[in-house]
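This document opens with one chain alone, in structure tokens, the form predicted on its own.
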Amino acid sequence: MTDQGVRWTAEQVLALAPDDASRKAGSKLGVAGPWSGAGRDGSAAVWGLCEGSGRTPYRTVVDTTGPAYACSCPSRKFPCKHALGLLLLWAGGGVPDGAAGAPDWAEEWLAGRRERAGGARAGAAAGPADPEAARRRAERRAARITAGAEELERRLADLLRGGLASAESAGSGLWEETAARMVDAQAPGLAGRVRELGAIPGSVAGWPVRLLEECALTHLLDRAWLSADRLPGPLAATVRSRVGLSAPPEGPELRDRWLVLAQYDSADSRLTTRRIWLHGRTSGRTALLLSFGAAGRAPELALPVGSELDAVLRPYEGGGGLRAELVERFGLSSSAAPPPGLSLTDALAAYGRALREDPWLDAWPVTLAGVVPARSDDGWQLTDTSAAEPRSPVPPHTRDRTPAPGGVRPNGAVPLSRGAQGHSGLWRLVALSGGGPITVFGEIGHRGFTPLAAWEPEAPGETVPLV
């Protein structure tokens, strides 16, 4: 069978819900009832009519391949109730194969996208129509940026001058108004770092500490940035990115079978972030998609957690060379396996190299072997049943609970962050282990681990989403 003949399970389907009332919504159209004319076809794009409440049925097409959709609802969703309907549909193999060819609606928003796909890749490689422009528009953001460092600089020394304790009583005007200031910079790396230490004021207790901390690679960054001439190249590029200096995809193209690990939205006031980790089977190398939308919209893209999809990738300088661009997609297909999985300490230690490369990272993507969540003094945590060691037996509570750098503590096991702490998905891991070592992926930095997805030795094969 062709990877266009995979069908896609329930639980992929529904992973790809932007929120909790499109998947509901979604789940009662992946029945026949309401569809008429559904196929499917070589191309592995599907289609099919969708009753609703006016007299002209909706009109659905899923390109599977991306995924991408399209359908004639009102809805400003992606993928909308019809199309995640149309999905659950084909998935449960309500939607006949073989079809001799789309109907014309839906073959000419499907040439519509091979045609677009084809002019991205000639315009990337055609570069920007006047280079010189370019570069003077480059110079003028760079002093512009460089001038609000130089602002930014004299603001940590006033505060750091007045005492951090007068940063509680002093509210959040001033960083706020810091903040609009590194955006008339045009660096918005830099006015994210300012509303981060603007939240940070007696928030939690021992907040001092952490806000000096937070200033510390603030300012580590500013002088990053007023000696960026002088820096190796793959530290420069990673310092115009955490400024929020936006390039390009530059390196090699990449074509793999990426498992897709993980996805999970984060947003504020003015944006909406999609994070999607893969995984290369061939090449071993994990990569970031990132992909934004507005406000309170959910971003297009979106792969279903546990696929498997060939395509080429493009990667970002800088930043550990995670991120990358999305260059060309062949198809999707079910997965076979959990990627290799490392021991804690190993984790660690790749944690610490990617710290060497960029100072500014919150967290490493990795994937653990052989851990079981458990209950600590203040937490859960996760265990490595490679590293077990005979209990102390120093009662709890004499015992020293400082973490060992890296939150690792001393019997082989790394604190959750807060957040995994609190969120559902951490009863589905407890649920998954049922006390026994399983195979996790997350995100490990300074505040912990964040579990992403989870394999039991019995259904390797089965990703289970854990956010």
Second form
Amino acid sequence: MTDQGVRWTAEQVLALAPDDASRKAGSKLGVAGPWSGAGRDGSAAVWGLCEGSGRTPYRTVVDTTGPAYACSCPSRKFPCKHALGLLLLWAGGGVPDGAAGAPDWAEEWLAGRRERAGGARAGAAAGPADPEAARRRAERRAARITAGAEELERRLADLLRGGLASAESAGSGLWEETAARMVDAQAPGLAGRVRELGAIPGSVAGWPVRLLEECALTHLLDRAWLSADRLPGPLAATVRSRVGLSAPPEGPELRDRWLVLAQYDSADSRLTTRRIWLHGRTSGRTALLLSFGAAGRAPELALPVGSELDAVLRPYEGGGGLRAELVERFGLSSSAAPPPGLSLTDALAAYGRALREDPWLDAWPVTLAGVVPARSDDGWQLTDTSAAEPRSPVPPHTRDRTPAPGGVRPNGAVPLSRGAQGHSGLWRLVALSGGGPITVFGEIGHRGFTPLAAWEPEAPGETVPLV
Amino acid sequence: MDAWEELVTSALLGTDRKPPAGSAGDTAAVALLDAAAVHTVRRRAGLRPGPAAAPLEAAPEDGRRPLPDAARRRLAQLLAGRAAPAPSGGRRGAAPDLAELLPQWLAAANEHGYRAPAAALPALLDAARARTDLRPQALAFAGPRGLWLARLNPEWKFALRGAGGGGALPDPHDGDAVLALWEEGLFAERVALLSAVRAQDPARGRELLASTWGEERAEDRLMFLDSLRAGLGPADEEFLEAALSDRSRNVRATAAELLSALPASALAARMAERAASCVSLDRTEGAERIVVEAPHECDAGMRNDGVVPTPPTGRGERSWWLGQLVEAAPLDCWPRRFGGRGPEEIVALPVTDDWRGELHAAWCRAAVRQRNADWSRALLGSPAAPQATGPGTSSLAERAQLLSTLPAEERAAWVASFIAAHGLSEAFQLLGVCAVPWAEPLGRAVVDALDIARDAGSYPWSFSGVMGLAERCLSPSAAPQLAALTALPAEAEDASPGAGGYWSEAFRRLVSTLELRASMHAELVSP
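For comparison with the form predicted on its own, kindly provide the form predicted in complex with the partner chain.
Next comes the full complex, this chain leading.
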């Protein structure tokens, strides 16, 4: 089941680094110099001793199927620079086959992992201890949320009666207070929405329109919650998760070869959230794995972008069925082609369709093919040449990339989102395109397109991360 | 006004003042939110692509071959390690310094004629922006697509300055295009064009410059004249001779300097005559020695030939003039002046009245300017000779310059003997002019000297400059020889505390850097 023969690339390894500092520190350790006794075995484990500042070298071991790491260094980073360095050494072919098997200290940890993995599988089936008590707790919480939603409705109605023009001068105090009330009502989803509403007044030109839109969608969520029992199943699940009720993933398990499209973190003062986008080769599904870490610490789950993960996922209900949980992984291998791509028009239509199940979706993951970055007066956009460009059977390296005037007529455009306009990944995207058509994965929605990964036309086997 | 705009107006003013159509009172606000929700979702669900901006001009084709996979990964690693902060203090651990290997990697990749991977271009341009010493190689590697990209981002506008200008240069053989750009181009483009044409066809380059010479501004004339340095030959003499009467003093001085690098030029002959009249062989008091009679005035003829009349503060006028005359005189004139002696015998002759330093320094400058290996060899003297004794120069800066005129192998052998005799403490500057990777006798000399320094009980950071050079310049084939030095030695009684451990660490870093360089180069060679 494992792909012990396939080494990762350095990019894949570096994509695991929790932050820039670790990436640099790890790179420095990715050479033979500080390492001794390094080896690997058939079960895809890699180990080695790394000379550090301490008297005894650090013992580092990595299970690359996870990947999972253990190191005797005191670092709180995860993975630590030694694990990254060891993987880089391995990626560069610098780790010999450990014919004698792993040393005792590594074997101990590996054996423990195998045992725990077996245990977790067996224990997953067990349900809650006391279903009756759990039901009562859930009812109490639902009642609280209902009270919160009703209060929020009154606030929104008050705001609209007095007019949005007054919202800018009122400041964010009122919003903060309302958000705190929603936290008390155990509705974190509503609290988050309210905080975002508070940030809109005065933020951009045309903010009253955005404020009205977001107030209306919050109102829609309130109303939906208050009548959730009359909604069809999937939509009701969406509403519950949007309000902030977590439910265990309940969809049918799905085993596939998942291409890791993107991995990126966003952090606020309390939590680091990691998003990992996957594309199922056989099912054609796109899935989102979320992983969380306490503030300032990297979430534990990390998958190298551009690799292919043989794994079982279980989707959560609602939200368009994107979010999933990683149930079991079997192996990781390097990957080849990008997912099949859509035109801009089809991508926007897919977003529109997804809104039917989740009208609160800001964006939808899509792979675009045949798009070209271009610069308008309002910033960068992606133009669509897929329908207009004549598809000729000329091999790519002999293709004439110079557009004849009027030859390739763009078939409309979507602006890049505000966040993407100033992001360094934009320049990688532009460089890859060179003014020609390119395949890009990202999120498309009412705020525009946020590119997350791209493939060079001449080297489609390499997934280039843009975040 | 459409329905959505009406809703927005109501929302702005408040439903108390302006209720939306068809509702009033307490339910107006909720009705407004209901309607706005329907509109918002409908608008989002019905999004269509908007108007497209004019397409970018496509990046020019880059005909170079793509990097092998392993080399592409190595580049990403080097670029990721580039911005790593230099470790503080003298201790750098046993891991190689990746940032220092980037220049070498880029030079090797350019030599093999590889094309930069598009995804690496932004990081490459950022690296070149941060380190000016990387720029020529990084920009050459980035190639036409790199320039194309740099034009789109103001942060990279440095890439558009200097060579290459804003646009691609025409083919030097395309006469009309060359002439058009020469007559209408921006200054930077014209400098780049002149260098390109000069590199292909020196005569054509000179003619191009002559065609507009009279109309150029003085500072432009100076820059253009400077580009004649490449491919300088006897055919340029007439043009340079004319430039000797230029209005600008700097132009005159540069023309004179270029002419003096042409030993057969009329200016060189005039200088030889003047210099010879100042320096003669005295046989009167038994032993033969050189007598110097510095010029008493800087006449119009001398000034016309580029001699600068006013010395810098602190220098005497006469020795200043003498220095310039000897520097500009062809070295071939001296054997005739000294009875057929060769450079070594001439340099060995005693010089009267403390003129020796002045005279030898001027010969050093002449040897460097005229790229004369025989004279350089003579002036360098024996590498093993103790400092500041014997003939020739003992200044390290002069020696480094003289060395650069010798063939690479001889240079390496000379510096190797120097290190064997004097150790490493003064060798840094000399090592800097040696060809990379260091030829065999030199590599061994450096490693032996490091070994001796370790045995002598000093700390490795006293040699961090040489260590750093060795990491970048030693031939990777020296790694096995070094392996024995990485072992942790038993601490000797008179050694500095802990020095053994630090040396072992430094040598391990040296070995791992050499191994890294070996695989770096191997990755670029394999298909």
